[in-house]
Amino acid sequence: MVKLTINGIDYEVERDKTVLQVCNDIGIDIPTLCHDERLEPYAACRMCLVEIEGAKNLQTSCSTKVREGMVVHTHNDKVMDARRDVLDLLLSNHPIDCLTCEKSGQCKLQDYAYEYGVREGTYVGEMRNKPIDDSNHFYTYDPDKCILCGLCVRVCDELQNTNAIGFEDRGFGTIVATPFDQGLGNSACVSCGNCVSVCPVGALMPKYDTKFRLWETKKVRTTCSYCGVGCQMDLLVKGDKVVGVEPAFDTFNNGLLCVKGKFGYKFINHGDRLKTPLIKKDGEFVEASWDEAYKLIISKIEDTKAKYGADALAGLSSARCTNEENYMFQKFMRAAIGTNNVDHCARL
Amino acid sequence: MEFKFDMEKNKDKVEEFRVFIDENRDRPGVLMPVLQEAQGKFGFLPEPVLELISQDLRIPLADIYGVATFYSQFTFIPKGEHNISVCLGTACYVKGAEKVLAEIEKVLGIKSGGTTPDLKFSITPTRCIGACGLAPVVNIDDDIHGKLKVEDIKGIIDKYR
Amino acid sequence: MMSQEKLREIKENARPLLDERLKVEDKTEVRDGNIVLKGDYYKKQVRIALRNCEIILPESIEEYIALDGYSALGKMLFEMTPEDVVNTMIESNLRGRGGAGFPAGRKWLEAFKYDADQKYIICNADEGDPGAYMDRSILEGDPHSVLEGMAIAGYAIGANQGFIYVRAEYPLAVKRLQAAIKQAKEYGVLGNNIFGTDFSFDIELRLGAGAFVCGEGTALMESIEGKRGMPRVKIHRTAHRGLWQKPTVINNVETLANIPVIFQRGAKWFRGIGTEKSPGTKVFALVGKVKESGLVEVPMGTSLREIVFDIGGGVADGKAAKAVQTGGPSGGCIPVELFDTPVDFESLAKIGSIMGSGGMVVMDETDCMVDIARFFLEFSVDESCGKCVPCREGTKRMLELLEKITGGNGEEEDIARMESLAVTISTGSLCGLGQTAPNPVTSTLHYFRDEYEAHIRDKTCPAGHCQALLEYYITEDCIGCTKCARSCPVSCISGKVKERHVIDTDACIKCGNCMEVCPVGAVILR
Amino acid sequence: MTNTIEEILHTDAIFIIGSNTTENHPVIGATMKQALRNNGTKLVVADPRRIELADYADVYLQIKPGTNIALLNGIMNVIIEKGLQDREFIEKNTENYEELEEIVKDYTPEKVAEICDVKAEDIIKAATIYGEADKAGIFYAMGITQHTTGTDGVMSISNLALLTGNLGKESAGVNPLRGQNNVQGSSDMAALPSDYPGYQKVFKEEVAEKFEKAWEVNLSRKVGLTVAEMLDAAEKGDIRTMYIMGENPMVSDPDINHVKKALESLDFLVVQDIFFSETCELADVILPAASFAEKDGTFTNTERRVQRVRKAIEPVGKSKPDWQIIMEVMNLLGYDKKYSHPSEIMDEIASLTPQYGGIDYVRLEDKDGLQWPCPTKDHPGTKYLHGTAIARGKGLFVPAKYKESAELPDREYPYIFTTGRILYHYHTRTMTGRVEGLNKQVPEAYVEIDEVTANKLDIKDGDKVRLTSRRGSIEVGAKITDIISEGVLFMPFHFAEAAANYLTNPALDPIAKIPEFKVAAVKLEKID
């Protein structure tokens, strides 16, 4: 343990933690744009700057380990001025189109601009002006909105390990790009969208079918319905529609999903969904009520059972259904019909 | 202006280059030397060559591209037969390097960083080459031309035509 | 295999041959038992790092040995423990000559103490400051002194591999280094079992590819590792986790060139030169508007005036000295009034500049200080790696403000904006490049504020340099040939034949055609 | 999986055989790559296709389809030869080692190299990496199981892990990667003809009695039919009525012509699904089911983690959750048990299934779910299996000899045909086929053909080709690739329009009854 002072209050905290981690633990809110606990500290956005007495310059709390006797100021004038200026600089090279930006309401840059009272970028000069990359089927990339926090590049490298994107050029000309600007759709990208999930601004945006603001939605934590990994994720729900998916960050999948998990939700509200029972009459399917359908099924089951015995019936359950449903299905076959002829496609 | 690179036509060079990669693959951090070799061999960094490096060294293309675009000496357009590097260091600057560069651009009809369409000349702005005593300095290939005046430029370039 | 006896033997054979050659060339003399270069220019200099430059043949390891080369290494391998070596370095208080002035011995101690299976020595030869070529001269003129310095460092901290990261813009230095490494290995002063001991040390050359930021230690390591040269987050010391996350000592060329001499003559001797806090000498590249430009090595604490006037002979072309710029894009402009400042790490920092790697550019009355600041900012913008916001975005905005001012569009509040932006950039940037990038602006704003004000308020450039603020003017010498009027694309020149013409400066687009066509030079800029 | 996904990060060696992990279990694939990157983990990949992970591997073995067991025996041969086996573990925790040693003795690297068509030195390298690692995990999927020798394959993997003491410890183990979201759970829940939930056998009297008591009904002791057996019985007229919930055998099962005939022979077929699938076409009644977003429940993932599925929206149209439909049908049939919420079903599951004994919805609110076995309410769940003792007491070596696949290429059908999954689609595409981006990404079926074969038959990338096996024929676009060996053809099975399963061989593994999807003999023609 080490003792240190933060904003005039003494704390005793675990050694080996960063100032940022300690502040998070004790409830001091420090802004970050490039930080992600899953990744190596990057210290590029400079929003988490704090003053540490004795140090010549402000220090990034994300990359500074606590030390015995350290005296930290997280919100004094010097620090606040620096953060405000950083926001000013970022906004001076960022389109202020929050009114129509899809990200509005879940944009960290917007949130911090509000929190720190930075209305707009006040430096007038060159702004990035690059075409939008629309070549990926699931998301778009607008370089002009990018703040170069590098989260996408680092997630693609350190966690997803696909390395489809990287930095191009340097200095003011730096952008996140695919090699030779081939476009995401023609790159090594596997469309996992894990970059999209961490973009703090509107640079990497899913191609949503439905317009929504985050505050109109509710998040429902659930389990992905595709492969057997069982990633945890949040469904974004607006009204009676699932409009988006975000990975869970505090579970074993650690904020990662694949293309199907992240973008494959659109079948849910697809127009092709079966919406009513259908009964085949003269080779054609016609809509029926549940009662009609049930009546027919019960009579056929009872018929078969009476004529040929319970073992002339068989049922296939599903690896796509829940445990409870599989349990119900086998119980139905065994207890209600009386046969063990129940199986599913575990082997396929 | 686009410069295409034909792997087939450069087959021998490409083969030599692959030998270089093979001989050096175990050197840690070999990417920079490999890119330098490629640029030396082909005069620039052609896209298919970078793809080849990516395959042979198993370094993601995005990383290679990131490195190639970071360092100013790497280029994706071929250098001309004669490379004119204009020193833009402080000593040269205070002694009028800007005007010298402008004159060279005027004489060759291309911008700094470009190559003439006949692939004869290219202009490369260069950081201080450490010949400050001779400011302003221009290197054409391996020749150093020092204490230059704007009036001298045309005559010097003509010597390389 | 090399041995101390053999080394002595080589020296004894080589020395007479060297003396003979020097006698014929007649450019050297012997001062205090040392061979030094003759002439006024060298009289006030004390050459330690440059001791062999222009004296020995750089391709000849024998000549290096003739002047005691490799004797320090040979001796220490038998007589000193690595700990002794580290302690001697600490005692000498040799401070890094790359710019920041961090004591080399303390770096060594950290790396020495840190246990690891592999350690590295890096020679930072990525000399990038425009107007500085000290390191190039050492690498070209005396490569073995750097190799020997590295081997000593390697022995001290327990490293067996060294890298020299050298700018690709220095082809001759690369050639000389390659040759020197080869020779040194042949002679057994590098490679396996040096001097027959179990100490092995190899050196590999790595070339930069045009990125100033790679002079920053961690960016340089990234570059050697084959990555973009973006400075690392300073969460670990490089002496603990540097190159490939292994303990690494990185010293610059001049620092390393000093080391063999320190071990030949002792730490105490070294501390006797220079000032208490900054012992030893410093090499400067004295360039710009100075009569005698060249490399100058003087004891720390020598005043700027002595360097510029006594050694450099003052300003050329009869013009008045205005300032001297030290420290390149990280440094500042020191006005002539402060020329009595002694040159050492602390004194220069106190007056808003830095020692830097040793570039010293002399400026005269025709140099516009706003434009000089703009020049350095342009450099910093071009060379910013782009990682952190204050440097990437901030230096760009600062450059734009400077361009606005030199372009004649400056506004009163721009100065205050630059001052506050300078604070954000210098206190908030990730690496030294960003933190020092505003220095050229802050120092010129401090000492030459009136020049800024003249640009902004009066729309004039007192030095007569900023094109946008100049006007074309036709003097009395005009013969009225009308050529200028006819060549003017906007027809803003009026006047009768054989009478003096006049330029309507409001309409003039400053294309310069009139000046070019005037047969008598009557069109001037003022 | 005996072990947990997170443990992959700390493993010393990963051996992947018959799993294209980055495409089919992408997040596990990414986790493996993180281990390689950060932990210095070594990787061995064995697969007939040079899958993405092969490029990251220290050793890649491009084995001929159907030769897994030879390879595994070869690896064990090298391990024993080099003395890399864990003698203490074998002594303490296993039985029947002598027979294993006896059988693998014949599988020298040279002999195996010939069977598998790989280099002997690579087998030795692979064995050394796996054998020398302190903690080594084997990861496999359908590439092991979908063979007539699938059970032998699984046993051989288990043998290898036992031999090196890689069971019952962290970051090691035998780790089958389950293909579908709840394939683990549906097996746990006994959608199986021989088992009650928790793998309790239907033919065991005490088990049957337990369930009779709990369910208050008489139960059959007779083991039921597997899918394949059901279809055969249907064709013969022994099965008359079928109820299919959320399955699409008309695309997913081998020999589709046979499936079709079987389902058409039925008197009555009920299909319950969220979309109108290929199987729906043959139904008499179709019931609309709610999707996973419209209901509560649980899935059990490949690492035995029981996790919540939560209702986000109301069921679309008049659809209902499957559990509710089944309950209603059951009630109408006279079995009157009612449930108002899936949590009540889970409580019943817990009361009857030892592994799930401690699981309930309150505990599942924890973000990490619960990994079975979790026998009691205070049990924290089980991270890795066999930590204290191997499931059946001591681990039994069940050595197997290499046997050839049921159908080998011959003059008439000269190519080996193998099937699998791809990243952008899922199973029979009922879901992914309706996601625009996924369809744009991979719009239609294709067959991967190696360059030599393609040249020989003058087939260019994108050309239409006809594939024919003894069971059927399909037309499909060609994809020329260098990731597959000469004479091997690979096709994803997802696409109904050109369904690979018209060609596949329904021959079954005698124990697991799994069809040999991975090896069939076909002929290949270019269509002009």
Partner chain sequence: MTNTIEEILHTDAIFIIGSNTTENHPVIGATMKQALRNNGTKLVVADPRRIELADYADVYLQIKPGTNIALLNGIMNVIIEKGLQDREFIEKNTENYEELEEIVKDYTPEKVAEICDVKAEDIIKAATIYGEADKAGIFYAMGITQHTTGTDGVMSISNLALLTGNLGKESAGVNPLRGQNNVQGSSDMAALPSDYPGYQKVFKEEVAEKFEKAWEVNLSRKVGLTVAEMLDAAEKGDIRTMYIMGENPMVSDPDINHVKKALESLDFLVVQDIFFSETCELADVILPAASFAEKDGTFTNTERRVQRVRKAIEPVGKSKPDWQIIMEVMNLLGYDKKYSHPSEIMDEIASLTPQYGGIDYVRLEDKDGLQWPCPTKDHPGTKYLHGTAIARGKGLFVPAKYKESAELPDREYPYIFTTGRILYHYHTRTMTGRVEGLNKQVPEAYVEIDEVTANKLDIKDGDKVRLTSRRGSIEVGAKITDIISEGVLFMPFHFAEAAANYLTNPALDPIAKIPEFKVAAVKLEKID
Given for the second form:
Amino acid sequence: MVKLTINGIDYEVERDKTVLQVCNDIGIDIPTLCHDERLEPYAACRMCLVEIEGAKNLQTSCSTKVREGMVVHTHNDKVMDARRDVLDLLLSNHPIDCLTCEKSGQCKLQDYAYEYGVREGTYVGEMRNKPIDDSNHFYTYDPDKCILCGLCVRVCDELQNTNAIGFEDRGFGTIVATPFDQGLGNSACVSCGNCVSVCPVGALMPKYDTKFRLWETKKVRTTCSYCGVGCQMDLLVKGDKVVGVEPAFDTFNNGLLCVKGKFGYKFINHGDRLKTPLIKKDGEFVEASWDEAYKLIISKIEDTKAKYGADALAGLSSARCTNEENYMFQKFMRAAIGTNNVDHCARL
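Go ahead and give the structure of the form predicted alone, now that the form predicted in complex with the partner chain is out.
The next block holds one chain only.
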């Protein structure tokens, strides 16, 4: 443990923590655009600057470890002015189209500009003008809105371990791109969308079928049904329609999803989705109750087993069931039906 002073109050904290972590623990809100607790400190955005007495310059709280006797100021005039300068620089090379931007309402740059009273960028000059990468089936990348925080690159590298994207060029011309600038749709990208989930601005955006604002939706916590892992996620629901998915950060999947969990939700609202059992009568499928469906299944199993034996039957289970459900299914086929003809669809 070490003793330090933050904004005039003495604290005793763990030695291996950063100033940002300590401030979060004690309830002091420090702005960040490039920080993610799951990643190594990056100190790119400079929004988390704090003043440490004795230091020549302002320090990035995300990468500065606490030490004995440290005296920290998180919101004095010097720090606040520095953060406003950072926002000024970002907004001077950023489209001011918040009225029509799909990220409005969940954009950290917008929130901080409001909090710090920065209405527009004051640095006049050339602005980035790059084409939107629309090659991926599930999301787009707009370089003009990118603030180069590096979160997408680092999540792809450190958490997803795909290394599909990186920084291209240097200085003012820097953008996030794929190798040889072939576009996301022609790269090693697996479309997991984890880069989209951490983007603090509107640079990486899902291709939504329905227009919505975040405040028009409610979040419904649920379990992804595509495999037995059980990743947790929040459905974004507008009215009676699921319009998007966000990964849950407070569970074991720790804010990560695969392409199915992140983007494979549109079947929920699809017009062809089956919501009741269908039984074929006179050559046509008609809706039936579950009792009718179960009775038909039982009669077909009994007739087939009586005429041709148990091995004439086979069971196909689903990777979307839990391990316990799949175990129960194979036990049913082996013990109740009497056959070892059991397979699954986990290779999809």
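Positions refer to the first chain, counted from 1. Here the structure is a predicted model, which means the values were calculated and not measured. For clarity, a rigid core is taken as the largest C-alpha set superposing within 1.5 Å between two forms.
Each of 273, 323, 239, 291 but one sits over 12 positions from any hinge; the one at the hinge between the rigid parts between these two forms is 273. Treated as two rigid parts, the chain shows its smaller part rotated by 30° relative to the larger one between these two forms, based on C-alpha superpositions.
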